[in-house]
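The chain below stands alone and is given in structure tokens; this is the form predicted alone.
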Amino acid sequence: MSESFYLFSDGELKRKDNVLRMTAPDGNFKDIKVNMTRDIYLFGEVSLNTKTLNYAGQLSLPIHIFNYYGFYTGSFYPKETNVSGNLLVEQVNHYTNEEQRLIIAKEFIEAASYNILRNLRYYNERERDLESSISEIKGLRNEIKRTSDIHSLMGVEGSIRKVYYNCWTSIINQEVDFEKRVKRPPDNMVNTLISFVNSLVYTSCLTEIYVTQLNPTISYLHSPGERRFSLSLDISEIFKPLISDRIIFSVLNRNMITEKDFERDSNYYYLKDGGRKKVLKEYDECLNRTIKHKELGRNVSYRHLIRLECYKLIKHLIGDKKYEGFKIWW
């Protein structure tokens, strides 16, 4: 079973025979068994050379890079090997045809908002009094089918998120200063957690897209742009409520993460290394959690649900089966 490797120490990452070796400044090293590795996350100050990148590319091994503050900065995305010209043409056709693009984009928001409602219902049943917000989001969801362009759809999505985030102070047991979503840079511990965990979901989606024949730069809800894998943004919208938001609620409500795990530096409010490690442990456990798939009739991990979403999208693009976004059923 392949694993994600999270490297926090500073040092040098380079090829050593048939492994990737991480050598710390004091000479201690750790060998990464590449045949057991799905992807690598770099959180420390790591130097690597083209020989390392060539080897990672040869192994089809993505490397995700985070800066000093723990914010995602980019990925080494190896050359595509699972390429399909026919699928690429269909991906582009569904993007350039506004009607077809909107059909897919609406499914992303339908599924994401449904999963948001599932989170709110869970806490509402635990006496958090979220009925009015649930009703408001239900009303906003009715607007999704009436939107006629991507801009309007993004507006509905933004309104749903605003109502949702307004519920978080009722859901989170700790005293938190969270009034709205702030990204650049996040201004409190909740916004920092959202940025950090959402970036992990984004990179996991990118890793799963990589093993399919989908092109990660052609998207439907978010606009394709330079220097970003926008399809990963699209797919991660669906899984944020299940993975990202639930992890944040869990670590805060169990007091695993508190203000002590954060530090303010200039304009940045960021997680300390210890806090990141605790969140990453929860994240890994979450992705490895399994549920019995109602159609496949077997247990699948949360991570595999992401890959299945990619396959569902492929089936839609080639005209095999209409795409329906993932909705929590348990």
Given for the second form:
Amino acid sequence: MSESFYLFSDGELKRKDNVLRMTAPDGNFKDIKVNMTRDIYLFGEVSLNTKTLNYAGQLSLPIHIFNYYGFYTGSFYPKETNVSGNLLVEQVNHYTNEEQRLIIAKEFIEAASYNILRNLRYYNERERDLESSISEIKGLRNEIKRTSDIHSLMGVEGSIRKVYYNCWTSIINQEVDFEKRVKRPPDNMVNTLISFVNSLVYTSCLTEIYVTQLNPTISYLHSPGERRFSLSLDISEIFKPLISDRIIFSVLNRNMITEKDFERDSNYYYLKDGGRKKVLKEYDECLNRTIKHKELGRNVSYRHLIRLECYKLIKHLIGDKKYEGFKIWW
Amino acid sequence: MRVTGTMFYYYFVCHRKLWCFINNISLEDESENVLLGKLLDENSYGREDKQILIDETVNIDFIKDWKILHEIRKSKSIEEASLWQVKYYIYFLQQRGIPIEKGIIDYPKIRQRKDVYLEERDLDKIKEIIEDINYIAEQKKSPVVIESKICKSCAYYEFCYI
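Provide the structure of the form predicted in complex with its partner chain, given the form predicted alone shown above.
Complete assembly follows, chain above in first position.
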């Protein structure tokens, strides 16, 4: 029912009666139907005033902001309206108790790596010969259970990612010089895409967490208090293989995105506006894609899977049902 | 704990929903039925003063001359729960010295209404329910899923069955 708004143009975002109106410098405007809006993404150079923010706050509408290079800057995260003291206490308890924290963190990695394997198996069946990487990751997955602290769990996770990323050059049909994951700033096409799409997944998780009673700063895998909403990072981990990685493979393999969509500016390697739009369109379509949920017997969108993940986490925290991370089942 | 009308209503619908509601785990916001309910509430009985919060506890749709209170409902499903909710409102106000004569449940969509009276024999049951609600609220764990056919249309469906 509700949708995300991605605004690319420069201009002014203002409250106009009971809508938010985006006015471009040439006077063209677009009204955002606020009742239908879930969140707003700003990519252009937009001026807005406190009246706009107050209105967005009143509507519980998060605004995600990206800089000139398409890097995620931050979110306007409206005042929490859904708070549950008891749940917060449980969320903290599960963090401070190392054993309980590890149970949840392992589940994140367990599910994320399962989903990674699904991607590899898919391409292995399409003559990419990823057999040895697959068995290597399977081996590493066995170690997840045996880890006894977050630090070594992170180590296993790192090794899995390394093997996984090594497969990317054979998965991607285009000639890419992707050797390893480099952030801040990403140094090539693939790294730039990963950074961009991952930040989108992060914001979507944040939007979904916002409507639940979970506190986004208390996380289990990533350490909280790094001045980010780290629970969002935890949950994104599970969905990155399904959403980000598949989008990246698909836009590159269909030659929708090529070197021409990037620009190098001193030490930045960034997506041009056109490329960003193409990726965002794919992203939005991906999140709206639906599948029949086997437990609920209902059609749910990929985006909604993120929300369901929050519900499962809440159930775990209140002692209702043990959390099991989402694994691609189709 | 202040027992609200919603709690009374949920008590008859599902104890698990009641527990979640008391623990502020509410999932109602986006459900289409809730949106419809809100619209219905905003657009019916425009001439009356609506949503009267009494003692910061019960929120009554509207009261006529402090004698008759009204509760607006979308449909007759789970009517038993609405009935007891209204009885509780009457009880609540009578306890505070407001002699409410009767309650009316309005169904503007089907143009019907139903009178509700608080009878002598209801009093014990109301007290019992209040105690029971308090008991449920104190539980650390949530009550089990009721697996009823009404779950399908509940805003908590996904939460309970995932």
